[in-house]
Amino acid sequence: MSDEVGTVISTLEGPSTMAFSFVISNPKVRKGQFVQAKCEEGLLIGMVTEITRANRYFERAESVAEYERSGGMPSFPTAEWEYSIANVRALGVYSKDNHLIRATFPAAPGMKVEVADEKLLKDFLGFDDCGLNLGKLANHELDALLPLNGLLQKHVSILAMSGAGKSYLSSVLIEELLDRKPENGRVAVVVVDVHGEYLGFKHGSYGQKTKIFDGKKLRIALHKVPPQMFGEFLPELSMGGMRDLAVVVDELKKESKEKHEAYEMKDLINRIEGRKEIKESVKGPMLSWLYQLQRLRLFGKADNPSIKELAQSGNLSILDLSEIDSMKKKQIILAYFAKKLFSARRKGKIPPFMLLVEESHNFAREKAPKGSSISKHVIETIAREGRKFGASLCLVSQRPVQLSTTALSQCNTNIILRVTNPYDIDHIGESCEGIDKSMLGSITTLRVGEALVVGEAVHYPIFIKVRRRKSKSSPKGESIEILAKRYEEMQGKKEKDVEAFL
């Protein structure tokens, strides 16, 4: 049975369908902690809400004072008047034949409250035994078992300001993705690294199945791209100037398939140079836009990786962009590769898969001109569409409020850890449904390693404690501390060698 915490009561609010009120008996209530009560329609389920304490002794002003000036007055049981008030919000009553219904009669007062029962709290939260456990649900013993569906179908954003452990909650979410049992259903998982951050799992238990690209080494077949991708990757080209470049573009992939060998950047510049037709006036830019790509050095002959390298089932591929300086070559590169992903899912030649983009307020801008918006388009496509197809997207962001809201919308899970921005917060409560204005608040609060997940993957918002992650960190995630210490001993070996030398 589980542990009596209360005793609901009469106030001038309720209890209501909606919310009740006990006096609390137990010190175990916390804030967040799920309980339970009988009611006429089964057993109520509810969270605590908000908790207060109260003092009929300390409630006037010339009692206060009079206390205070006898010293205290230790013989006086001032303790023995104090109370603790605990405010829970209804969430559903599990019915006498053991089905989940919405609360329509109140608790009675007078009626026992206990701590939920773990088995029913399970079932009733929606978790799953086969699911990821993203660590435990918050003021319970109790593993949050998240359902793979519920989290990936449709999405899933992780939130929050830096230092708050945005990537260590990714890192333990690719953790549990990669422990996957075959016959459980895998997904194949494609990081987006822009700082890196998930370098470590090449080392430790998890290195046989990651896969680590240098950004400095990726190459895009441009052969393949297509003449409107060719639009994305040059937004600042006139619809004219896209006309004259798409003929272009199309005459040397028909070359390209008859002699059985792909051309380059190189190619297509020389062919534009020489095309009289194309005015000047269109010409002089289209060029000077090509030339910055080709500096760029990131089209070739071949893609590198291939689509199949970068997708396979229970598997982790990095693309490791952060030795890569300009933003508009690691927009192009995830534009490409999202792309070539969803188009390679929807015909079914690669496994279902999680696309996460570290900093992605950065790939997916809410307001941003053209030129830096090259890959908007293709994160707010699979946002839309990808559900349709195992093509999920986990995005990841310290400034909400800069990222797509189309985007942003279309996941339907959000794990939130701490915010303090208020222009970020109020950005949540609009774009993230089933948070109310008292989860907001605590968002503000949370501590490192803890955070509210809502939306499918959860019956009702829930807080939950991070687990600990079982795979390494990566180096370039060290504290300045350690840097320092670092730099500070190889100055002290430079000049300790200098000596020797001399």
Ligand SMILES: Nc1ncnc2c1ncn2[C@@H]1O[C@H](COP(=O)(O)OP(=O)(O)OP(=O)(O)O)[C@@H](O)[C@H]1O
Contents of the next structure:
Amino acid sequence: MSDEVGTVISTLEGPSTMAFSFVISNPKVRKGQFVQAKCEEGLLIGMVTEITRANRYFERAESVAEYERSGGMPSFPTAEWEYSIANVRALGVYSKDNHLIRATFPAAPGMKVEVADEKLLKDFLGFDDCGLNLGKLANHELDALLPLNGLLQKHVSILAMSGAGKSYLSSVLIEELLDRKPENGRVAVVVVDVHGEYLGFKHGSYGQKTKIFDGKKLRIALHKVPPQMFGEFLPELSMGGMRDLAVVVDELKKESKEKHEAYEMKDLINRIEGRKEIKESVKGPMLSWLYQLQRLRLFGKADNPSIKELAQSGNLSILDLSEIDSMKKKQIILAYFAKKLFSARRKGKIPPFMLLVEESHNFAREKAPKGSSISKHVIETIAREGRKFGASLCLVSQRPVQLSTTALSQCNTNIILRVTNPYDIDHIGESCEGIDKSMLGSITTLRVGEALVVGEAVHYPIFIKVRRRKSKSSPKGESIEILAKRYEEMQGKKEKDVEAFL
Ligand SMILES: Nc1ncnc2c1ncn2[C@@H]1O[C@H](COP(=O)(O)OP(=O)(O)OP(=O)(O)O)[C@@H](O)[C@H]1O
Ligand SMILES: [Mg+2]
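Complement to the form predicted alone: the form predicted in complex with the named molecule:
Starting with the chain above, the whole complex follows.
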């Protein structure tokens, strides 16, 4: 049922086909709310862009000063002079035969304005009964059911300052993907978890569907690393050095195929050491970089996990990188497994997947210094080509300004929580289509768990209130207060144990 909230008024600017204003008769009207008003073409749908309150009595400073001096005039009905005006941006019209068209004729002054009918709004915004329920549409009791196609056909970004609720929202998104019924289409979810914020999925109702891969136990089968990937792992290597290395790698690959035995880093290092034709000036640095790779304890004889273990329909795999300090190691892990996932997906060997990358600005940095862009290439490649193959990225970042613009511009849906840094705000405005100035302004005032969704997943940008998560939060993401309390408890317990012992 729709509720009446006001009456369209005639102003200098309107009503026009683009906008109209109405005097508010019901205080439940809010900025961002969707409203409807009848017009000749059908039902005009609009969004409240601003609300202003006015009271002629308080317009004149002398009167207000006098009023204050006399301690107020209780008998004077100042409140009755007050009125509020809502400005509405017209978004479209539901024609009488129920088609959505562009408004070509304005609402008439005097027309009643109602809160938009929720059934209509659902259709208007493109919500889907089988969609992903991320929360409620702000100012409405309507679930924001974002269609899977709109969200993941291409890619999605989740952008916000630290602590605004990115990982919480990502967890809600993952829950929705894990909860999908097979008949509605399920994807595999792979998370690159830099701070161990998703480990809670293993406990509670999603435990059965979750696998955690300890970063320290991850292994890359060296014999499966193509020579050009060595170039990415060793960005310091010159072109000539790269060629020499490729010759040796190809040779070892051939031998290991014949002998059915994988080679290891020490075999590669030994072979290069024994090579007379590689110039000493090239060999020295090449060996030292290979020793560096060896020290990462990442390369072995077989992949762990295998790509099939990593990507399973309706399941979640977490690459837990929280115990790894080396940025280079983290980048190599992402570069290798992302490339494998993409290539396996292209060949149809694994289901469509969503790869969620936390701190994505550290893995695909716009202005990456040499040596720290190992994983940038693969992220940009999946961003550009992934949609054709059902390989979707979810890039999470608290520094959008540092995130590769190539990757960000391919994110066709952007979910933005609170951001206050002006550089990040400008960057979001430039790289996310469909955001206007007033929305950018609102981003700074969002509270934790409130988000703006723009792009393919919705027909029109919307604000949502992210729903409560069902999965358990990670012990690693706990607040300083909880951590401090736990420490005190532990200390107290230790002291009691010592007393009991004495
Ligand atoms: N929708 C929500 N409802 C309730 N609590 C929330 C919501 N979103 C976030 N929170 C709480 O706010 C805090 C910060 O959220 P979260 O860890 O998701 O932020 P973040 O953006 O990922 O931060 P960081 O950049 O530091 O990783 C957490 O304690 C979380 O439980
Ligand atoms: Mg986080």
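Numbering follows the first chain given and starts at 1. Superpose the two forms; the largest set of C-alphas matching within 1.5 Å is the rigid core. Everything numeric in this text was worked out from a predicted model, so none of it was measured.
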| item | value |
| --- | --- |
| Did Gln491 shift 2 Å or more between the two forms, C-alpha, core superposed | yes |
